[in-house]
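Given next, in structure tokens, is a single chain: the form predicted on its own.
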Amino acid sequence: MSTTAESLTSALRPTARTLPESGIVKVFNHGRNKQGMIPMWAGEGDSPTPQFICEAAAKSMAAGETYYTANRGIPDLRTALARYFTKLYGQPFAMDEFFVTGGGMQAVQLAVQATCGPGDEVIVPAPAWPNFEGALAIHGAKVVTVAMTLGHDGWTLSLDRLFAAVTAKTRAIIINSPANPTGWTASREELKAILDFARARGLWIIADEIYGRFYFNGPLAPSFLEFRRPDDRLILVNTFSKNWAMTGWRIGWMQAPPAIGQIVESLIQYNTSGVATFMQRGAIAALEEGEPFINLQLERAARGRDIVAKALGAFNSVRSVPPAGAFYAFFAIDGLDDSMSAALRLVDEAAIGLAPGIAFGPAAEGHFRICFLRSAPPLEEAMTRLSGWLKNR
């Protein structure tokens, strides 16, 4: 680094400074003009955003919806999610406990500043996905990790070990499920404990639930929303991305309690002013007409799962459990510990793109993830290049 540079990064806040480099950009930026790439590395398939969606936008600028918007979004768009959740979960939701974001990881990001600060702990369970910690560490709380256990059965998580991490400095608990990247999916006596601890004892809980339609043991994976009250201290995030196809457009939403609304609203206004009304109507045409491309999703999600799962299986030294819920095969290869290392040859050797685990953090080293929400002939292409590169390395 030269004098310069380590002069100006010198003056920059020790919590932006120290950040990690990204595991998963890091392979990403490796493989990403190599030719013949079949790219799993990141959390999403490979269809296009459908086209109703997208005309649906254009329509909105063509009439010139192009100006400053609603901080907490249009009231077309929370209306049409609060139906949206009415259908999925057979109960009542308001507009007002919606608002919309610039993608999941704001509503994370807008979460954490609302919830946590220097000197807090946030309890997270790991492997986890990274960019809970990096919200986290940029405003200065100390992530609390407890780590999941790789069974017959799956990855499991001991409530005792996660309620046991809470000290005094604990602000927050942190639940996704289903789980990026294990594809742990708590159980409806799993959440309603928690929930009953966090109420016990005045802590909020953060609950990523964006696959909660991607789940193989039922129509819907178990959510908070089943058990929650008007007083919870409960914030949910989630996003158009991976239902509808929509990674690129930054598009999610913020599941609040009304009374904390303009606390929300006052935070977005500071951080992006809110999201382009054409977007929202983008997001309106996913919600209203969007099932039948959903249905496909969970189609090839569970496609995509049994081939990686049959690939996977025919090699005794991988270990691997086929996921409850969403759309990743997560998984160690003996004598392999070094996970970033393997990731970048196997971009080099096989051309093909995995998550290395340690991106995961430390209780993830020595596993990739797969994402397997693709199309079955790159995916079983990319799973015989896999197996390959197994049997020769």
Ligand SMILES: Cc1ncc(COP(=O)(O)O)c(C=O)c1O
Second form
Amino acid sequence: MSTTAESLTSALRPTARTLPESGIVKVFNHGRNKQGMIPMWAGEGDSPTPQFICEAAAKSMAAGETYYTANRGIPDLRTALARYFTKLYGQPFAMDEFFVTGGGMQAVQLAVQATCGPGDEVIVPAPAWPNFEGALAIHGAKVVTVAMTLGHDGWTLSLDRLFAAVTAKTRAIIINSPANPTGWTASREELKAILDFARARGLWIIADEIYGRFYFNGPLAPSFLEFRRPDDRLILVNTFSKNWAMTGWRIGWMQAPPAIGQIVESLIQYNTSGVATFMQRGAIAALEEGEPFINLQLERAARGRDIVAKALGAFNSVRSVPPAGAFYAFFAIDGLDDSMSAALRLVDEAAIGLAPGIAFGPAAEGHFRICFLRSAPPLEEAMTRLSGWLKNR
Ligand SMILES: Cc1ncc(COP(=O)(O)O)c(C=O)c1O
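I would like to compare: after the form predicted on its own, may I see the structure of the form predicted in complex with this ligand?
Let's see the whole complex now, leading with the same chain.
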């Protein structure tokens, strides 16, 4: 680091300057300009956003919907979200529990800002999406990880261990189900037990259910929404990114008790002052006309899961269980303990991009993540390359 960079960096807030670099971005930067790469490192598929969604946004922009917008989101979108959830879960949802955010990431950030501060502890089952820890670290809150274990049937979370991790400093538990990167999906009984525990201990639950529709054992993953009461300290984060292939749009939502609506509105005001109206029009089109596209996404995910499971299953040296939910294969390869250097080698030697386990914390070292939400031909080609590399390594 140059002296200028050093002196400027050391003058920054410690919580900002010690934020970790993303391990996935490191592999991405290494491979992004390589010819013929098949990238499976990011949490997105290979479909662009469907045209009808883009057209709704473009039409709104052309019609002059370019002014300041409502902090909580435009009423049309919040009503559309309430309608979408009512249909999905067969119980009533009201628009005043929905808050439009800059992606799922900002929904997480706002949930953290609303509930946690310096010195607070937040429990996160691990391996976990690293951005939970980053979002907490920015605010000086501390992540307490509870290690999940990988058995013959996949990853499991011990509720005894989860509950034992709670101390007087604990403010919240983050539950991401279906989970990135493991695919772990909590059962109804587990969700109910966690909610009961949080109620008894006065803890917040930040529930990340963004992969709720990518579930391979039924139409919809179990959700906290099935058990909640209006007085629950429950904030759900969600996004348009995955279901509707809108990762680059940066639009999502938070679902929180209407009783804290004004506080959430103020947080949005002082963070971003809302999401562009024309993007919200695109989001309404997604909710209202997007079911056929979601069905294609689900088919693609199921096929991708099979292709990857078949390829990985052929190797005794690979430890992997097809995930219950989300769209990632998360597996270990015997003898490859340094996932970062192996992922960099896979870029150079096999032209495939995997996310290294270490990007998901020390509990995930020695693992690799493949996003299988892709069309079959490139995924099959990627598996051929991976198999060839594994045989010759
Ligand atoms: C578990 C989880 N939550 C939230 C997000 C954030 O999604 P968005 O792209 O909407 O910020 C992701 C993205 O990969 C994720 O995996």
